[in-house]
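Have a look below at one chain only, the form predicted alone, in structure tokens format.
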Amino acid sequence: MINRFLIYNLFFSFIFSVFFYGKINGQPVPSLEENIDFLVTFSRDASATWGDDDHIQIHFLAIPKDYKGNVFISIFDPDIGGKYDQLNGSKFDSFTKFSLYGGEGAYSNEDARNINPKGNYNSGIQLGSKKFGVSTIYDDQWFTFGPINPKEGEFDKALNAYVFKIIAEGLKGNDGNMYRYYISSSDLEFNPIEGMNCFTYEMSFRLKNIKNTVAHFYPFLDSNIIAIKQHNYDYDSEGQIRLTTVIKKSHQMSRSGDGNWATSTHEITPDEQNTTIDIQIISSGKFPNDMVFYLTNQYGKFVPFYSVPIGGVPKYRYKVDIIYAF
């Protein structure tokens, strides 16, 4: 494991400010196409009404299997407290613990998917963890596990890929932690992997503090798949969260009040089916606002969303009616 601000801290400066005004390529999680802010993890402590409703967090990393060169896990302001946290109380006195998991079951084990850890959610073999506090060191800057080898994270035969799992998971305190990861080639450069994509079965995030923001959700639906429940928590009623598929444009979904959860049920047609759906969720900017949010299929089983969307972003399909006068 290596911290490689503490040898290229200004070198990452200038590369992260051109990086997230969209002038190089690369692989951040939460996505540009995502448009969230920042993930967040509260400390085991904090109410649920903060957005967070189990402190534990799980992200999947896919990587192909023909890709020979090393992979490089940064976390952006991994610490509590500073530029970007959550305060809760007059100081912040939190711990957020990070740990990547590969090897058999990281991904295959049932517990790991579930949308409320419980069980051998930490299952597979661990390949690196660090607990972080408040920290100078990494406020506003990184922290990378790595090299490591593909071949270290479980084959998934579906997705033809080596998959490895990243547990973010708040200890003592009641913080929130706002980071977000980066997936690179290069511990140098912030190099995209080609191929490579991150997916989860349920985030906790937060929402840009701008006006009519859009964040996105990108499910692939299967061929199995003949309807959707979507659920959103601590919404706090904010603006709206709609639907738009190849077929649907902006449907309206049931949104969450503060410190509840919100539901709704919707159609997947043979058309929406074995493409990628967008689920959009709207910023009034009036405050910052943490919440979660996943999605079931008609049987209850979880639906993953991925950082860079399966087939590209849908557009929906419009219809134009033409009538002739002879």
Given for the second form:
Amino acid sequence: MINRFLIYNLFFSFIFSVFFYGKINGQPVPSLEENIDFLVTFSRDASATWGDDDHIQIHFLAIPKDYKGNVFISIFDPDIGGKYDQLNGSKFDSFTKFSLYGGEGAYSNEDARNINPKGNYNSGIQLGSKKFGVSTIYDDQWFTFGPINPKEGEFDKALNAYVFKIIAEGLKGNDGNMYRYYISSSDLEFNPIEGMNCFTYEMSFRLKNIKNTVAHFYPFLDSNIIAIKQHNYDYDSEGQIRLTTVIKKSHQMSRSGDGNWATSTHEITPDEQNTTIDIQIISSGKFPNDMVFYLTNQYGKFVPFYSVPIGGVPKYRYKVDIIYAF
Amino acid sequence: MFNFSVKSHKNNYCSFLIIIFLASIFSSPVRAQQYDFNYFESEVFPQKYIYDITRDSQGLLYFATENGLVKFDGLLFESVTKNEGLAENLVNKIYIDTDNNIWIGHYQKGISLITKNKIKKTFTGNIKNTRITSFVEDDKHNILVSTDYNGVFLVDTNLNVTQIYNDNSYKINALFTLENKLLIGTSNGLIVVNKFNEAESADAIHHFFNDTNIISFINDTIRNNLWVITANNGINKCNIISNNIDFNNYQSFVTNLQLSSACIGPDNNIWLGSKGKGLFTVYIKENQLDKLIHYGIQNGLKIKYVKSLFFDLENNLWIGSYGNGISQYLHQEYSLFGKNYFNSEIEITAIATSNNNVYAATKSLIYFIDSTLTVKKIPVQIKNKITSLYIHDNTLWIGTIKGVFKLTQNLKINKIDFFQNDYINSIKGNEKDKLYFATNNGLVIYNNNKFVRKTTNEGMLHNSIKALLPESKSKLWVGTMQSPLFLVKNGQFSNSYPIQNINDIYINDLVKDSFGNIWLATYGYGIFKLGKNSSQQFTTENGLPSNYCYAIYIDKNNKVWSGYQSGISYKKQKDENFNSLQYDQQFLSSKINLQTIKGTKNGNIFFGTEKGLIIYQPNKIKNIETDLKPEIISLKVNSNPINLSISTTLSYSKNYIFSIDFRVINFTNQKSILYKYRLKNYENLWHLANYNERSVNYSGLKPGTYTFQLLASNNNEFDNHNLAYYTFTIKPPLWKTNWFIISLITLITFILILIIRIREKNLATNQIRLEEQLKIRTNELLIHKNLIELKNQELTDSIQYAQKIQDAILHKNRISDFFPNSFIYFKPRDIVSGDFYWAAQIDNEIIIAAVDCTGHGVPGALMSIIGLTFLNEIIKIQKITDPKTILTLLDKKTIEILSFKGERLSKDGMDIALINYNMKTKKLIFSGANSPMVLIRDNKINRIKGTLLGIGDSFIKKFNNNELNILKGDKIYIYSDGYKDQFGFIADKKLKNSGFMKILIKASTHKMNEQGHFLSEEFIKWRGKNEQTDDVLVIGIEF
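The structure above corresponds to the form predicted alone; please provide the structure of the form predicted in complex with its partner chain.
Below, the chain from earlier opens the complete complex, with every other chain and molecule after it.
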């Protein structure tokens, strides 16, 4: 049965995607692969049940060491108000601050990689900061930090990249700010920075409001991980949360309800070590749903997930040989 | 834009201009001026992020980059990084204090301090993990440092660090001090801390400019203002009154710009760098914004994000970008209007000027450029290629390759039929009423609305008229392609002027200077300057790039500008030769078109080139120091650097290699620099080196003091006042040092003295010994002497006794017994004599002999006894009286007695002169054995020789007799050779026969008994102080 509403939404999503992604070769965060339209940060007076447990969102941008050009970090619709943001109350009255950090400690500091914003999470050298309140200036527009010298990031040997940290912090108010990032090498057009990746340890996001659309998270499991524990918050039991790896297909993960956490632990076999796994969160499409997700390993350490899956999207390896006869 | 306060006749120009302007604003868009920026290739300067720029007192530039501190002297970039000791490679801020120490603020690792080219110290501590954003020096030479979010620190002269302000609410971007006030520019306004340098009473009391992001301060000492530069609220001018800044009343400008950097230019205008929009210059006049110039991609600046701005000592602007490296804005006085402005047709073929406005023509289009250099295209198009333009009487006259057009006030183009298809080379007019057209078909004069053509038919020298120079109302100088320069007066040919005997000069352009000299640009002969009574030619030997000159112009300073295929050349009034423009801007080498150098009243000069219009704006010339200061930057001895602040003395070595690096800090035209150097005391000649030959090596230097001397020039003239030099000394080897030599000499002297003393001592000892020996010997000698004397006395006594015997014998032979008139001069040499005389009478025959026995003294005396004895035996006993027989027997007996068994025991003998006088017959018979007889008769002397051999010679000989009759008065002399063999004292030779004869003749004049005495006196006189040579015997007889 043809669902007109679905078609309508698909069509506009397509248009939306084309508008935002078609001509855009930049690197959006969240990425196309993640299939998440917006990151969300609620101002600190908002209840956590709105889908943001801590009113802070931290993302890391890894710029390859060999990259010599400029870095521009654009924020789509950073101000409060407009058609995307979540009104809480009778009118918009909130503020969000976006801050960019580089330098030593921006990434390597333990507090920065904690999902809870405490301690020295804003470590490093602040390269820029901008507070947005209620305005229409940036509705459907971008605010850009840059140009940024890649060497102002913190060099991480393991990543072989200069890492920047961007913190979105809800300040006064209770509205929800919907936004996304774009990383580009140019201020005039969105040119991708080859080899660049973005990762976070906890994401507050809005699921696409289309039934059965799948949001993905792509954590990379190193060789030390033998088990993972997923944590999701305020999923409202919408649909399914599944795990797919190279040897697991659509394993079910626990789902949270409204304003609570759900966790589930999953064993990781050697075959799955050093691979990217795919955690899929299916939307029911009933209402705009904001939620939080993060992942820990067997030691309780936070596992980052990447906008660009390392090694690509995992492909489940069937155990039975399939021969296609044409 | 337009000057309305002009003289009446120029109001017409203005009206014309207004119409043109109004018409053109609806036509093509206004094109702005292009600017020329110099960019550095990434191979030369790879750094892309320039956070800060400054310079030291010498003018050396310093760039703060993501890859360390980079120094630049105009030619070479030199990096100082972590490898050399910096705390971090990323440098965010640089400051050079009054002691020339370099403070380097890092991104996260604090501060590095460079003192005397060495990294002295790095500061971390509180300053670490926070970005250094600003440095400032207070009047006590403390350095104040601001950090991002960690407050402000004070580093005192002992390098102790204290925090004087601590508030991390806002980001701190800039600091400024005024006496005891500290101004802190933050991301949320200005904080003023009073008495900041008095720790106990420092307090932050005021906040100003809330909600503005202050990025820097500029102290405008000319206007006595402080400019507060903000990122989001423009630039704000605050007055400084008595060292107090009025922050309550300020003026804001350009508040719409997003700024990132600012500085004040040499022209006292504010230069602003923006985030994303390039560069701006703000001109403030009487507290009003007079002008804002934008430099962006549209007019030459490729940099959008300007991070830092700085003017060097030569007033070039350096633009540090964020992501696009460094750019230099130099030679603002030259700029090009090129293709971004003229679209498809960019070659400028004609220019005309009117006051401060310019008309420039491309092939078919005409542009109007006003005094602000804003360009508008005039909405007309000419079919034929435009060759000349001229404004006259509200009309723009347009000369083309086929005729003349007029552009009137209502923008109507009219072709002038008179010209038909004439090729127009030039259009000129005088101030009043005449226009002149130089065509290929003669000279056309326009006067009183009439055109009149003058060709060779009307007396012109040539029909192809190239250049014109109206001199007065009626005079016109005319240059053609093949004739001398000539003058047209009142429309008629007047005079021609061959130039330096060249009759067919191809004249491209004519102009006159303020002294009345006419300047010609010629095709193939360079440039001529014609005075009233003189002419001067300038060719490539005088600096012209070519002898083919297409355009010439003289500005109000009498500077001559000329155009060639290879660009522009100029000559200042005081210069002897021309100079080519030698800047890096390539467009300055563009081909200059015919007669396309023109100037406006404000001093701007316009050049029509194949690449567009070049504009020279002298008001943009910077007051730069033209002195080039050469600098010796390092001297290494075997790769070890030497401290150049003091002279160096090196110990002796033959193996030193000296490497000397030098430079001139110059950012305007490094490539024109020439160096001249030498090492004095090693070489006399100067070496020349190009701009990029900045090092020299010397090796094999002998001990001595050397001075490396260096000069630099950018116009082939070296100014000795700017001599850089360094002196060093190589010590001589030990054995050549003064002290060594002196010591050696002293030692040698000492040794010599010692030797001498020892010798003297030895000599003295020897002397004493010798003296003793001498004494002994002397005593011995005395004894021997006494003995000898005794013996001698005995001998002498014997000899004297023998003399007595001889005298006794001789006494018996007195000749005077036989001849009363006679004498015997007998003088023995010694005590006894070898000479003797003998006389005897036998019957009537008297026999007299003068005998000279060999030898004298005792041996001669003994022989004389033998002779006497034999003569007695032969004559007295054997009664033989014949002289020759006597001699024969005497000879025989002498030989016998001196031989033994046939062997001669002695070779002695005697010479004898023997006479026999017969008293009865009066005949005299003479026979001589090696002894003559002299007869003087009637005062005539006759010498009769005897036999040459003497008695006793071993040869068999035969003696002969010489007979002669004796007359009365005859005088005969017989003698031995003693008298004649005597050496004279004065003459120092023997008397000889000749001398003796003379004396005899003289003697013969005396009485016979006086002649002996006479002969004695003469002998003594002749002999003088000489010793007597031999025994002397002379017998004289007068008959």
